[in-house]
Structure formats: structure tokens, C-alpha cells
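Let's start with one chain on its own, the form predicted alone, as C-alpha cells.
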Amino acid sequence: MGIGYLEKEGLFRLTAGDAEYVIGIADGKYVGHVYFGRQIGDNRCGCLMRTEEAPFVPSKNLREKCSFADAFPAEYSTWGVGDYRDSCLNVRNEEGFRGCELHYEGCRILEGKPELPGLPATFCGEGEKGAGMTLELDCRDKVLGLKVTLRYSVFADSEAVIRSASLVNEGEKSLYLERALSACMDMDMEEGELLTLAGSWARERHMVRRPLAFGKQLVSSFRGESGHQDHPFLAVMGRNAGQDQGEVWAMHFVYSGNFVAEAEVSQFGSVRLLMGIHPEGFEWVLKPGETFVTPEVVCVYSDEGLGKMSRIFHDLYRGHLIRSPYLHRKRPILINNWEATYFDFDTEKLLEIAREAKQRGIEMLVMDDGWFGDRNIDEGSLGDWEVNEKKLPGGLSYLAEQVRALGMEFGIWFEPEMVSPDSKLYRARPDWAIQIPGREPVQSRAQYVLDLSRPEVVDYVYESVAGILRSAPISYVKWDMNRQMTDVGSACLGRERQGELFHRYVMGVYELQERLTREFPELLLENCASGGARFDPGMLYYSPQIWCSDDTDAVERLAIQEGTALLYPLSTMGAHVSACPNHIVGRVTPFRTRGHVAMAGTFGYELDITKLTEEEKRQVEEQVKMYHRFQPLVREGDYYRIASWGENHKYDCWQVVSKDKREALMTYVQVLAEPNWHSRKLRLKGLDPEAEYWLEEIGPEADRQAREGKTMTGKVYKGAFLMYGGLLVPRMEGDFMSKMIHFTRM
């Protein structure tokens, strides 16, 4: 890791493992960008920027400086001034004019990693010096008044690149930002593929390859979330890039409101990516004085394929951006209510399931949605957070202590970023909801939306919530948020300041979870937007899980974990064995499937267990020894993909590997079976080439078997075989059926 100035030649030079960001100073005043790539260690590199071709630079060919816009390597676009393509920025002053030129002033190499103010952000561990390292670059627009700091961070142990900027008005009059993302980033590509992670409601993070083509291809939100639809992260690669093999270079966003993450094939070939806030909706007042700071922006190049990407970010995450207690600690296994009960529950039948859960080992039951005012649909008393003790009777605190005298932990759901038009809340406080005057508020799910841009709203969310949490002993509160925003109003922003109205609804839901961790310190939190809505990195610096989706199918979750986990642990990723026939498609898997599924997660049960039958419940009991084994593995191991069932239509498989290399898991899944087939061979990836292996197949069916001689209990193989000759795995009968193989270096 590394920050170097090379004065003379005009460059920075960052290095990030084996990666290096290069950034020149063009014409001594154009910030570019001049290579991202595998470490080339050469100072001469600063030709790559083309400053040197026709049209030239400015100073020699000023006649022509609109084509040098148009075609320059620009760290940090602007709008206005001859560069056609989309830019990061765009400024209206207060004639109305629109236009920016930002040059470059000066320079800071820090030492650490400043955080962003009310954002989540990387940040270094407490006491590691020298575990990071900052490069500032001052620009400046002296017609507009306005000074741009670009931020860029490395750490010792990760070969990402962090991005950032910070503007501030220097001027005396007011200017207008209606465009500010966070990063951009030029090169060359005439050849290549663009990966985006896109679905729906229960489908959410399905991995979209497509071929980069002339002009512009982008992914958005501007609903208010990151969203079910598209997410906040890109990459482009080469054509022949795979799991393992080919450059791939991707931009990831840490932050839960609208965005806007593009590609632009330019006339010259050149590809431009761009990220940050959604400029749809967005503007924002700049007073003199005033500072606007945008959103962190995650860089990462892999000369190793997607493989290599996944691992970089899931590090990068562990070690820089989770700060849960939680984060290398046990999560307990959890039994939720909500597809067991639905609204229909009563204090004896939470206790019913609780009683049955801890005698196969569960440890913590978490009463969903349907415990507070008169809510036994869900059409009313979102806001009235006051216990309906017609349910409960005894209120919060008895329940919570029955629990906890069966020696289980308690959690609790809440909704709290919305209101129903049928409550105490909005009857009293109609204004406190995000609306239009005038017009009838559009509901979703009958409910509207609190104007959490309002400090009063902030402050009676958060004392509804906090209130609760010390009323009993709660250890787990699922915060969900279940509508998408629309009529983007606030009643007290003001018509100058309407456009900052998503932007502050976000930063006040990071007010609200920083205060509440921060009381709360062993609180464990998890993340919900009506499943996997806000499953981003600005989550994750608040809370070490976020539930994965709705959706929890064991089948469909195959595709929606495995493009979760291209950038997160699986230990941020909410996983759940549930009900059959699902609630969701109504499919039918075997509960060995749905539990091998699950454990790449933090896993937990969604389902009434008293009325499972005594073979599942043994599985129950099964399942959760496997997970006390197996789950510092899955937390802490890096993760590689075996096979993808959405490319080749038949089989799933992943594997998890110990940094060590002393002990790997892998997990298959047939999802088909096919007639007059032999077995499946697999290579496997990440062990140690030279070691030898103990393979153990894993539970009470893989014992069933081996008596039988059709497992690969207790067998020896050399990882070297393992990985480029391949293990071969017997075809089982049916579909949907499922192994875990466990591998032990001898």
C-alpha cells in the first residue's frame, strides 16, 4: 500500500496489493485518469492519457480545446465546457447559468482515512497505524466561487480503491448543484462485456452480462432505496473474463437512496463509467460557506476474474465497513413468526413455537409484524408503536421474559420510516408524511412515508423504537421498510429546497441507526426493505446482516445468493429455511436442500415448527449442529463459485475456503436430475495444491449412503487433483437434491 507524488512527471501513484491507480495533472491544471490496473511501475505512464496527440492540451492549441474536452481521461467530469459525455457534475449559479471547470491547486497525503460526515464510509480499525492512506486533490472553479476535493483512499490489506468528493462554496452568492456524483472513471475498451445485478420483488441481484455497446447503458433507482430492481454496483470486463480468469473493473456504491451507476461507450471508443446520486429529483442548495459531501464510491480491478473481485470486496467489507460487534462473533439461530403466523398470533402461541425451537437447539424467537396497536392486517397503526396487549397480554416485558427463561434470546420487527393513513400518528400529524399539498397521496401497502428529512420526525421514530428497547429484553430488532417513495414532498423544506428531499430522507435513516447502534451497542441488527430492497453497503455500516429477499425458495435463492454473495459475505446475507410448499411460489424441496441453502447465510427458520413432522424436526436438529460447526467457516472464508445454475440450467455449486487452506466446504445442488447420467465432476478451487485432503460428506443421509458405498466419506485426495482433475459426485435421484462436503487438510 501506497501514495506517491511524482512532481516532474505530474502523476500520483496509488498502490493497493497488487493493484495500482494512476491519476495525472494534464496541461498542469486537468485532473485524469491515467491507468487502474496490475501494478506496472513505471513513471512514464502519464502517455496514456494521449495529452500528447492531436487536438494537444489547451496551452498549445487553444482553438480546439472543446475536442480535447470531448475526448480527455477526466477523474472528475464537469458539464457545460465541451465534454459531451455524461458528467459527475453540474452546476447552476444564481443567473441561472449552467457550467463548471474545475482546476487542480494542490495536494495531501494523510496518513488514515477521514470519515464522511453523517455517511457510512470505509474507515481504518481503531490504533492500525499505517493501515491506510489518503490522497486529496484541490480543484478549484473561480468563476463559480466553488472548490471540489477529490478523495481517494487505500488500505494495507485490500487492493480497493475508495472514492469520494467534498464541495464547497467559496463564493458569496448561492449555487445550485443539480448533478454530484461521486466518481468517474475513463479507459479504453473497444471490446467488452458490462455486469449489472438486476430483478424484482423476490428476485432481487440476478447477475445481467450484455456486451458494452456504442453509447449509454445504466442501472438506477430513483424510488427512494438502492431497490428490488436494479443495484448499486457495475463492472465492466473483457470478453474471455470468467470466474477466474480475465480483468474485470467495478465501481460499487455505499449508499440506500436513488442512484445512478452508467457506462458510456464513447465516439472514440473510450469507456466512461460514472456513480453516485441519482441526479432525478436531486438538487441541491449550496449557500456560501456550505459543503456537500458525496457518497463513497468502491473501485476494484481483478486480473484473476470474477472470482478475485468477489474476494477483494468481501474483505474489503469484513475489515473496513461492517463495525457490528457481530461482525466476527456467532449470530444465534433465529425462528421468525411471520410465515409460521402471519397476523394471527397470541402470546401462548409465540410461546408454543419458542418451547418447540429451543428443544432442537434454536436460540432466539423474533415475533414479527402484527404485536403493536390495533394491527392484524396490515392497513393500519404503522407509527402507533405501543403494544397491543389484547395479543400480548402482560405486555412486551413478559413475553420477552418467557422467552428468555427457556433459555432463548428475544427479537422484534418494526416498520418504523412509515405511517398508515389509519392511525393515532397521522390522524394527529397528517404533515409529518412525504406528500404533495394538493394532491392525494399515492399509498403502497396502505401506508405512506415519514418526512425523516424533519429532525422532529427523526426524534419520534427514534424514541418509538428506543422506547421499546428498553421497555424488555430485546437482543435483535429487524428494521423493514416496505414501500417505495412517491409525491416527493416535505412541508417543511421549503420550494427553494425540495430537490434535497430524498438525499436528507436518507441521511436521516443513518441518523436514526447510528443513534440506535450506538445506544444500543449489542444490539444485533438487521436490515430490511420488504426483503432485499436496501441490501447495499451503506446497510452494512449499520448492521452486519440485511435479509437477502422475500423469496425463500430454496431454488430461487440459488440465483439471488449467488449474485448477493459476487459482492457480499454471505455472513451479511439473511438466509432462512421456510414452509412447503413455499409461500412465495409454491414449490416443493426437500428440507435437507433448504437447509444446505441456508447455511450460506446467517441462517434461521421461517416456519411454524409444531407443525413439522418428527423426521424434520431430527433435520432441524441436524441442521443446526451443522451450523455451530460450519459457521465460523462460512463467516470468515473466502468464497469461491464452483458452477452457476443460472448458466448451465442443471446444477449449483459454491465453496467456502479457510484462509488457511486447512478446511474448505462445498456445497451442490442438482436442481434437475437427467436420465442416463453418471456423475458430476467438479473443480474444486482455492486449496492448497500440495496438501492432501480428508473429504467427509456431511448429516444423516451422507451415513446412510456410505454403508451403502455410494459417498466419498473418508476418502484422501491431493488438492491438486481436487482442483484441476476434479471430484466426481454420484447422481442422486430427483431434483432439488442436495450434498456438503466437507475437506480437511491432513
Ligand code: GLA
Contents of the next structure:
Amino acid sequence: MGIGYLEKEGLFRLTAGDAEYVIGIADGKYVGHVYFGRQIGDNRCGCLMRTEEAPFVPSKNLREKCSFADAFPAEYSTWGVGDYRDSCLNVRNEEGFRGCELHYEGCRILEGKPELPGLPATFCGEGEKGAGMTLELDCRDKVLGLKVTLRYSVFADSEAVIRSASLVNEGEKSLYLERALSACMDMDMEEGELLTLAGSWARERHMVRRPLAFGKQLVSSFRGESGHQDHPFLAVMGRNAGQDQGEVWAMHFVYSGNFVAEAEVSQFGSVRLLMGIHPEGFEWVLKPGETFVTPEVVCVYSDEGLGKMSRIFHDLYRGHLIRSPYLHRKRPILINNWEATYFDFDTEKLLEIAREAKQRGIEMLVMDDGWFGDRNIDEGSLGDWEVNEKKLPGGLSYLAEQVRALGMEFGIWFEPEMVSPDSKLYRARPDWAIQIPGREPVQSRAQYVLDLSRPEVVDYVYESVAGILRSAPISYVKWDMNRQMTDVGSACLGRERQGELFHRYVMGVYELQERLTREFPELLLENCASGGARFDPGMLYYSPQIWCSDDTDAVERLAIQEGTALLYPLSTMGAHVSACPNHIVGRVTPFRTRGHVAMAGTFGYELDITKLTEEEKRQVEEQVKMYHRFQPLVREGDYYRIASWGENHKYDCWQVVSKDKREALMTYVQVLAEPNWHSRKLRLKGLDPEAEYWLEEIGPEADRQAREGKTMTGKVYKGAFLMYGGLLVPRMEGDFMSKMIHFTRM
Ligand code: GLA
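Next up, the form predicted together with this ligand. The previous block was the form predicted alone.
First the chain shown before, then all remaining chains and molecules of the complex.
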């Protein structure tokens, strides 16, 4: 890791692992993108900005300044002064004029990494390996009196480059930020592909690849949350880039609200990548002396395809973003009653589930929606966080104590950001809901969103949640958020500042979770938003795990978890075994397969365990044992994707290898059975080619073929053989069958 300033050449070189990021100052004042890729270490690389080519820089050829601006590879593009590609920054002054041009003024190279006030952000990790450095570049628009500081950080143990910007009004009049994105990166790329993650409720984060084409291609959200539909991520991939080969440039947004992630291919065959808060519905008033800080963007370069990109993200998030003390701890195996009972439960029913669960080795009972106010269907009481004593006589403390007496922990569900029209809270404070005066607010799941731009609302919400947590021994909270925003108006913000509501809301959420994790440092927090609608790096800063999707079907989960694990460590993916027929898709899959798939995440159950057959209960016991054995590997290891069902429509396979390569675990799911087919060859990854590995099939009953000595399990093979030759996995009879194979270095 290093940050160097080459004054004579006007270059800043950031090195992070094998990667190098170079920024250049062109014509003495324009901050340009020179290079992001494998280390080149040549001080002459500033020529890559092409400022020596026609039409020259403005100081030599002022009459063609516009041509310069429209082709220059900018680090932070601005609107209205000759660059017609999309911009990071668009500022209006008090007189109503738009336009901004930033000139470089000076730099600072800092040890460590400054915090971003009120925002989740990466931080330096532990020891020398976790150390970091930051480059700050000050730029100014003298006409506006606007100072912009571009910030770049690198860490000793990561190849990622982290970016954000601070905008300070140093003038005497108000400025109006109409766009304030976080980062821009202009690169040459005439041919390539764009990779994004897309979906919907119950099918979040499916991978989508499409050719890069002239013009703008973007994914975005102005739903008030990052959303099920798009994900605040984009990557451009060189031609023929794949899982293990080719170049990939990726950006991921550490933010949980509206976003835009855009690739714009310009007239000169360059591509501009942009990422930041969505400008739609956004306007921020910057009074003299005020600062606006943009959320940060993680930039990753990989010269070994998507696999290496994923591992860079995973290590970065484990080492520099997730703060929870549970990060490196074994999480308790939980059982959640949502799919078991929905709203139809009482203390006795929950205890019945807990008793059976305890017997089988499950460690925590989580009580989901329906324990408060008058909530027996999803139509009321959000905001009234008082225990429903009709369902839970003796209250929460009685139930929690009973669960603890069984030797289990107790967790609870909240949806703190919401209010039901049918609630005491809404009747008392209708103005606390986000809405536009005179317009009937749009309901979604019969609820409104609370106006978290108001400090008194944040306080109320905080006290409601914290009061409950103080009242009983509660170890875990599932923090849900079940609707997207409409009617975006605040009774308090005033005429000028309505455009700030979306962002102020997200800042309110962050403040709530910050306060919660401070007061209850040992609380295990799991974020959730109608399944996985707010699974983003912003929320990960507060919670070590996020509910991945309401779709718990083992087959549907393959694509959801593949897309999620493209960026997030497996230890962050909330994954549970649920009952069949599956409640979302009606599919029936083997209990064993459901366990294997959920084992790739935080692991737990989402079913009425009292209704399982004896055989299924026995399998629960097996799964609990497997979890205890493999959880440290899954949590801390390196993730490799071997095959993707989304691509081949036949089977799925992934692998986790311990950092020291002493052990590995492979999960294989044969989605549909095929007739007249021989064994399948799977090439493993990430092993030590020279080491010998012992192969063990995991499961209570070794396969018939294994017993007959027809499989490769139970034997020792060289890493090179398994990686380059391959592992033959026998065909299994029936659909949705799976296998787990463990590798131990001899
Ligand atoms: C959301 C969550 C579910 C469950 C319900 C309760 O949909 O994703 O897991 O908690 O809310 O209403």
C-alpha cells in the first residue's frame, strides 16, 4: 500500500496490493483519471490522459476548450461547462444559474482514514495489515465559492480504492446541489460487458450481463432504499472476462437509499462510470459555511475475473466495514416463527417450538411480526410498540425468561421506521408520516413511512425499540423495513429543503442503528427489508448479517445467494431452512438440500419444528452438527464459484477454502436430474496444488456409490489433480439433490 505524489509529473499514484490507481493534474488544474489496473509503476503514465493530443489543453487552445472538456477523463465531472457526459456535480447559485468548474488547488496525504460524519464508511483494520492511507485533493470553483475535496483511501491488506467527496460552501451565498454524486471514473473501453444485479421481491440480486453499448446504461433506485429491483453496484468487464480470467472494474456504493450506478459510453469509445445518490428528487441547500459529504464508493479492479473481485470485496467488508463483535463469532443457530405461525401465535405456541428446537440443538428463538399492539394481520399497530398481553400473557420478559430457562437465547422483530394508518401513533401524530399536505398518501402493505428527518421522530423510534430491549433479556433484533417511499414530503423541512428528505431519512436510519449498537454492543442485529431490499454495504456497517430474501426455496436461493456472494461474505447472508411445499414457490425439495444451501449463509430455521417428521428432526440434528463443524470455515474462508445454475441451467457449485488452504468445503446442487448421464466433472479452485487432500462426503449416510467404492470420496488426491483434472461427482437420482464434500490437507 502506498500513496505517492510526483510533483514534477503532476501525478498521484495509489498502490493497493497488485493494483494501481493513478490520478493526474492536467494543464495545472484539471483532476483527471489516468489509470486503474495492474501496477505499472511508470512515472510517464500521465500521457494516458491524452492531454498532449489535439485539441490540446485550454491553456494552449482556449478556443477549443469545449472539445477538451467533453473528452477529458475526469475524476469528478461537473455539469454545464463543456463536458456533456453525465456529471457528478451540478450546482445552482442563488440567482438560479447552473454550472461548475473545479480547479485543483492542493493535496494532503494522511495516515489512516477519516470518518465520514453520520455515514457508514470503511475504516482501518487491526494491526499493520489493517493500516490505511488517504489522499485528499482540494479543488475549487471560485465563482461559486465552492470547495470540493476528493478523498481516496487504500488499506495495507486490500486492493480496493475507496472514494468520497466533501463539498464546502466557502462563499457568502447559498448554493443548491442538484447532483452530488460520489465518484466518476473515465476509462478507455470500446468493447466489454456491463454486470449488474437485478431482481424483485423474493428474487433479489440475480446477475445480469449485457454488452456495453454506446450511450447510457444505468441501474438506480429512487424508492428510498437500495431496493429489491436494482443494486448499488456495477462492473465493467473486458471481453471474455469470466469467473477466473479477464479484467473487471467494479464500483459498490456504501449507502442504503436512492442511488444511481451508470456506465456511459461516449463518442470516443471511452466509458464513464458514475456512482452516487440519485439526483431524482434530490436537492441539497448548502448555506455559507456548510459541508455536504457524499457516501463512499468502493472501487475494485481484478485481473483474474469475478472470482478475485468477489474475494477483494469479501475481505474488505470483513476487515474494514463490519463492526459488529459477532463478525468473527459463531452466530447462534436461530429458529424464527414467521413461516411457522405468521401472526397466529401466543406464548405457549412459541415455547412449544422453543422446547423442540432446543432438544435438536437450535440455540435461539426469534419472535417475528405480530407481538405488539393489536397486530393480528399486517394491517395495523406499526408504531405502537407495546406488547400484546392477550397473546403474550406476562409480557415479553416472561416469554424471554422462559426461553432462556430452556437454555436458549431470545430475539425479536421490529419494523421501527413505519407507522400504520390504523395505529395510536398515527392518530396522535399524523404529521410524523412522510406525506404531501392535501394528498392522500399512497399505502403500501397498509403502512406509511415515518419522517426520520425529524429529530423528535428519531428519538421516539429509538426509545420505542430501546425501551423494549431494556425491558427483557433480548439478544437479537431483526430490523425490518417493509415498504418503499412515495409522497416524499416532510411537514418540517420547509419549502427549500424538501429535496433533502430522502437523504435525511437515510441519515436518520443510520443514527438510529448507531445509537442502538452503542447502547447494546452485544446485540446481534440482523437487517431486513421485505427480504433483501436493503442488503447493502451501508447496512452492513451496523449489522453483521442481513436477511437475504423472503424466498427460502433452496433452488431459488441458488441465484439469490450467488448474486449476493458476488460482493458479500457468506457470513452476512441470512439463510434459513424452511418447510415444504415452499411458501413462496410451492416447490418441494429434499430437507438435506435445504440444509446444504442455507449452510452457505448465517444458517437457521424458519418453520414449525413441532410439525416435522422424526426423520426431518433427525436431519436437523445432523445439520446443527455440520453447522458447528463448518461455520468457522464458511465465515472466514475464501469463496470460489465453481459453476452457476443461472448460467448452465443444470447445476450449481461453490466452494470455501480456508485462508491457509488446510481445508475446503464444496457444495454441489444437481438442480434437475438428467437421464442417461455419467458423472459430472467439477474442477476445484483455490487449493494448494502441491498438497494432498483427503476427501470426505458429508452427511449421515455415505452414498451407496461411496460405500461401493465408486466415488472419489474417502481417498486422498493432490490439489493439482482436483483443480486441473477435476473431481467426478456421481449422478444422483431425483431433482434438487445436493452433496457436500470436505477436503482436509494431509
Ligand atoms: C418481511 C420480512 C419477513 C417477515 C415479515 C413480517 O416481509 O422479510 O421475514 O419478518 O416482514 O411481517
